[in-house]
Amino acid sequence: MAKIVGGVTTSHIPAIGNAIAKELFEDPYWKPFFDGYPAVRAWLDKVKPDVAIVVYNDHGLNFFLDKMPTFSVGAAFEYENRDEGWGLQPLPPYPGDPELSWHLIESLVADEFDICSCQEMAVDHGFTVPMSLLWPDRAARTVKTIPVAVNTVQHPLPTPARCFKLGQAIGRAVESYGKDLKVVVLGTGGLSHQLDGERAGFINKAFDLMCLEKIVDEPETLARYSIHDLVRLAGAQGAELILWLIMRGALGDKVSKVHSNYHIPISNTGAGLLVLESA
């Protein structure tokens, strides 16, 4: 049977993609951020996942304000990255696992989650930046991918509690899959940041560090927040914490923390990083 080996949370700021392309790994501004990732890659080399379920939010490349599904799951053989601005160069397609995708979709619908299934799906920096951070050697990367896009743009957004339950349902779906696969779940985005309005540049370090602590053993504490709570405490875009809660829900009750890192500011964002291993 398939097994979730663990999860990784990481920020997905588009500026990171440009810094990777320019190889700014030793730049004083970027070095404390990039120095957090070798330990994650070492863990991935150890557990050797076959599939990465990437939970992210689309920023207008595949969905826009006129059509913004709450939860979408990719079911394609591959996922294209297209020009979305930000100065990012499009990257080659990412291989999918449509058989596991359809099992996931069918299981989630049976679990009373209304899913938008996507047999074609373009993925933006919310997906590609984490993949580049965790598997920088594209030629050696063998992991297949399943994008799970969550609306964090057009209100109303799904509640933290609903997202945590979606993660639990993803965990049940993977565990019921008959093939012998190792799966890692990526929760991307965050932490606190606001890109516009009167609070542009807002970062709440104390709240971010609390989230990094509580999500390990007390995720229900975070799931009790409302979206309005998250916007107030973490900024308008800090509501991306719901993507982390999906990852955490998928891992089950007991996890162990392997690694964490936190650095501010990266492009006006509290950049959080966490590796959790399933019990």
Contents of the next structure:
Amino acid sequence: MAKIVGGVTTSHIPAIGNAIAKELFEDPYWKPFFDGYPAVRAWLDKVKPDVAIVVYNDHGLNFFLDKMPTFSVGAAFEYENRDEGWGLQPLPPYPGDPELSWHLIESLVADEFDICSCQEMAVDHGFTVPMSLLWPDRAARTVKTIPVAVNTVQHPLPTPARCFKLGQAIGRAVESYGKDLKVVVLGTGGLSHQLDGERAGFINKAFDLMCLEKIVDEPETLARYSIHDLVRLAGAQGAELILWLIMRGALGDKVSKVHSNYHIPISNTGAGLLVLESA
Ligand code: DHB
Ligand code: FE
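Starting from the form predicted alone shown above, please give the structure in the form predicted in complex with 3,4-dihydroxybenzoic acid (DHB).
Every component of the complex follows; first up is the chain already shown.
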């Protein structure tokens, strides 16, 4: 049977992609951020996942404001990355696992989550930046991917409680898949940041650190916030925390913390990182 071995949450800021391309790993601005990642890669080397379910939000590359599905699951053989206008060089396509995708979609719809199934899907920095941080050696990249895109862009956004439950449903779906596969769940985005309007540049370090702590053993506490609470406490784009809650829901009740890192600011964002292992 398939098994979720653990989860990783990480910010997905586009500037990180440019810093990787320029190899700014020792640059004083970037070093405290990049220093968080070798421990994640060491853990991935140990658990050796076959598939990564990548929960992220599309920022306008694949869906735009005219059509904005709440929850979408990729069911393609591969996922193309395209130019988003950040100066990032598009990366080669990411391999999919359509069979597991369809199992996930069928199981989620049977579980009353009405999913937009995507047999073609382009992935943006919300997906590619975390993949580059976790699997920098593209030649050695054998992990298959399933993109799960969640609307964090155009209100109404799904509530944190709904997202936590979606994560639990993803966990049940993976556990009921007959193939022997090790699955890691990524929740990308966050932590606090606001990119536009009067509060542009808003970061709430105390809130971010509280989230990094509570999501380990008391995720229900975070799932009780409303979207408006999150916008107030974490900034308009800090609502991306709902993606972390989906990851956490998928992991089940008991997890252990393997590693975490927090650094501010990276491009006006509270850059959070957390690795959790399933019990
Ligand atoms: C930026 C973009 C993001 O999608 C994000 O989550 C954080 C920061 C940015 O443009 O800086
Ligand atoms: Fe984002």
